[in-house]
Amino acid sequence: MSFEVPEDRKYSSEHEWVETTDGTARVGISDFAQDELGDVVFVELPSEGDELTQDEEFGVVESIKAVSDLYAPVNGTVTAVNDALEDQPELVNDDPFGEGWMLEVELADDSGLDELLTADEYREQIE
């Protein structure tokens, strides 16, 4: 199966996607991770002010299969929340890069992002 990979993101080895504009990080989860979910019926996020730190858990995502945590692939402050997943968690499914995104983040430093993976880097992974 081939899933949508995006060139102009990065992703985190746990299947995080991130795509940066002037300093803020959006992030969401991959094609191949809501996939793997299968059906999304709950999103639990962090609120808006809250810091999040590389690699540590911010959310969890729960589907018909699985919970399953999610991990922050930037250090930075929380500025939005994708309310619409409260009532909508199956966005996730839907449009994962598009209207399924979690949250924007003010980055504290660029130097997270180095240590993602590019498109190339998470198809290898996936395969």
Second form
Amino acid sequence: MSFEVPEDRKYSSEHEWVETTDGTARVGISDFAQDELGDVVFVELPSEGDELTQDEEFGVVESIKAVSDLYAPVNGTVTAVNDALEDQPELVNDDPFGEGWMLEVELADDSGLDELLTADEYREQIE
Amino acid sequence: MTLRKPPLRDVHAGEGATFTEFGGWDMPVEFDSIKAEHAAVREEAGIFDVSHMGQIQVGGPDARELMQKLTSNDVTELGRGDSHYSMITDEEGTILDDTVVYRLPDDEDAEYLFVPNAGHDEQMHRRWTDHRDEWDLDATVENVTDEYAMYAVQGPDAPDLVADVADGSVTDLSKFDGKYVEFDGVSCWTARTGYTGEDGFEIIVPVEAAQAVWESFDCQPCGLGARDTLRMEMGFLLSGQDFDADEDPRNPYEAGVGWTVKLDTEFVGRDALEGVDAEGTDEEFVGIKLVDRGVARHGYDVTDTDDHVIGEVTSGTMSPTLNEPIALGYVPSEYADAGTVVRVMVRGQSKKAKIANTPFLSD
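Okay, that was the form predicted alone. Show me the form predicted in complex with the partner chain next.
In what comes next, the whole complex appears, and the chain from above leads the way.
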């Protein structure tokens, strides 16, 4: 099975994606991750203003069959949370790189972006 | 440990199923999505490969006595082709397994067929043969688990679907009745039983016909994931999770299946259970609904409103039908009434919950 891995973003080895625009990063989980989890029924996310530390847990995504921790792919401050996931957690399955985004983060100076995987590197990890 | 494989393991893999270890078996957990499979069974029909369930045949002149002494329900009530749900208990009345006991037609080699849970077939075969020898009974006990596949076709459309494929009538079978029916020219034990809360059939198929019979049903293939959400919505027990003789020993009264215990029969555990019946139980198996957002899972603590631990969740999920978080577990009897407010500790956060009647789905 082949999974979508958009070239315009970076990936953590824990299957989060990061799309950066002018010092802000949008964060979600990959197509591979949503497929592994199955039907997502609940997403627990931090609040605006919370600080994220790379590789530390920042939330939880629950599918019918499993609970999975979310790990921060970057260092920064949460500036927006996708409230739509509260009522429609299935957006994570339906559109993981679009409507199923989770957070927006104002990147810290030591954002840790350099430690993330390119699309090619991530593709290698999941294949 | 090498996992046991259902006969169609590789066929399922080819259909894109994902697998999980269950009771020592490598079983399909999901074919499409749990939600889609669950909905198919509630609204139309789905087929499950449940070949991990054990099959043990018991025959001979003392077959009835052996079955009566090792299961809690009254085997003498079973006519030819009848079946019932029953418990297998030890001397202390602890549930070792739950099972369906079928009484077979009189032209078959065996008198009874019973279906232990995944991974229990060898243990139950040994239990039956050991007691047969100890009691000096004249009975044959054969573990035929590896000779058969077992399928469950479940859902409101299942009767018509199975009738279309069967060579012979099946819709004349009442609930818990069974008979031999030919599918694709092969005689299969077919009973109007199942564990989803829907109408349907369980079909025990000789291994050599496993693929042909599976492929003859044109409906949604379903994995153990949907089987679990379906049975949870009904409040049905899962062996190894809602009771476990080693890790969470429970008697049938605590587990809410006291109706399967017939104290006017003689069976292993009867005397202990008579005492439990007279004295009542300290804890009860209940339904729990989370009021706050979150999902309760196996092993999470149930607390009172002051956060004192009073019990434990044994099964939990987001109900695909209700779109609400539901759970099953044990609480002290004084907390067991529907509507009682409790809390469930979900990963360190105390979530408001209420005791609920089961089945969670009402007709």
